[in-house]
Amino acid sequence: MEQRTLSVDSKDRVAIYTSLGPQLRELLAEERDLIAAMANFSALLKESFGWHWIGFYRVVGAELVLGPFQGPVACVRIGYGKGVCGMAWQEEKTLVVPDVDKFPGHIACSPHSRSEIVVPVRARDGHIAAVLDIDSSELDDFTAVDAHALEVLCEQLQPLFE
């Protein structure tokens, strides 16, 4: 069964992201467990936007390893520089992909994923410790609005990473 992204325009997204900041701060206020924090972070975004897949890949050695997520089963390991996630890790910057079929080396974990955004998450010392990966079943579903807002939200996880 194909899941559809909630129809949310740019103005509404700004309002949703603005409301998510305080909610996430409250969820993380007393939380010290990184896995629990990433799980609630993923769930909060899934409930707010309804995207096809939302989750984290953690940097473990020379690869990204699947962490907490919301959505169907996913690829477990991704190499450095491989696919959108590995490329965002390598380039240390957020990547917005309007059409995953046009991204060289895209790793297709689901036929329902049409567009993607990947946000690197930094640890306290500044190195990339994980990436937030979001797939939409809609083409061209992510903009600079999403990139900026998700980067700001991900900063709230930084104190939990070693």
Second form
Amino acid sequence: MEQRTLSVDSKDRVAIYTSLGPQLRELLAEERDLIAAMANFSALLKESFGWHWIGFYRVVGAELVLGPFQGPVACVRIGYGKGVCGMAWQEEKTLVVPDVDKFPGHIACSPHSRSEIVVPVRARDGHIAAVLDIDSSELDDFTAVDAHALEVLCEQLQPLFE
Ligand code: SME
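Alt. form predicted together with methionine sulfoxide (SME), vs. the form predicted on its own above:
Shown next: the complete complex, the earlier chain at its head.
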């Protein structure tokens, strides 16, 4: 099956991210369950941008474990420091990968993923409790604009972690 990512230029992206803030706030005001919030968060991004894979991995002990997502079946467990997700967790910072084939240790869940961004999600006390992972079927699809906007959106999840 052909996989396509919607083409959204950077100016439109800023407008979309700006509108997603209040939409997410409204959803979280109605329901404070973390898993439900992550599920709708992923769906909002999927509807808005159409990226190939959007979802969360939660920190469970010494691993990341697959959480709510939109897209094809994905690997379930990722070790600390492994792949883009595990490295974002270890380095405690957002990683933008323009070409996944050039990232040593990239974990390929789908042949359609060409570029990727992973944003650490912090709990109230500041520790990393999850990561948001987005894969695009386009090369070089993410910039600092996406990194900043997604970090701001992820901050809304903070109060939901125990
Ligand atoms: N590519 C990720 C693995 C998760 S999938 O993309 C959904 C990584 O290297 O950590």
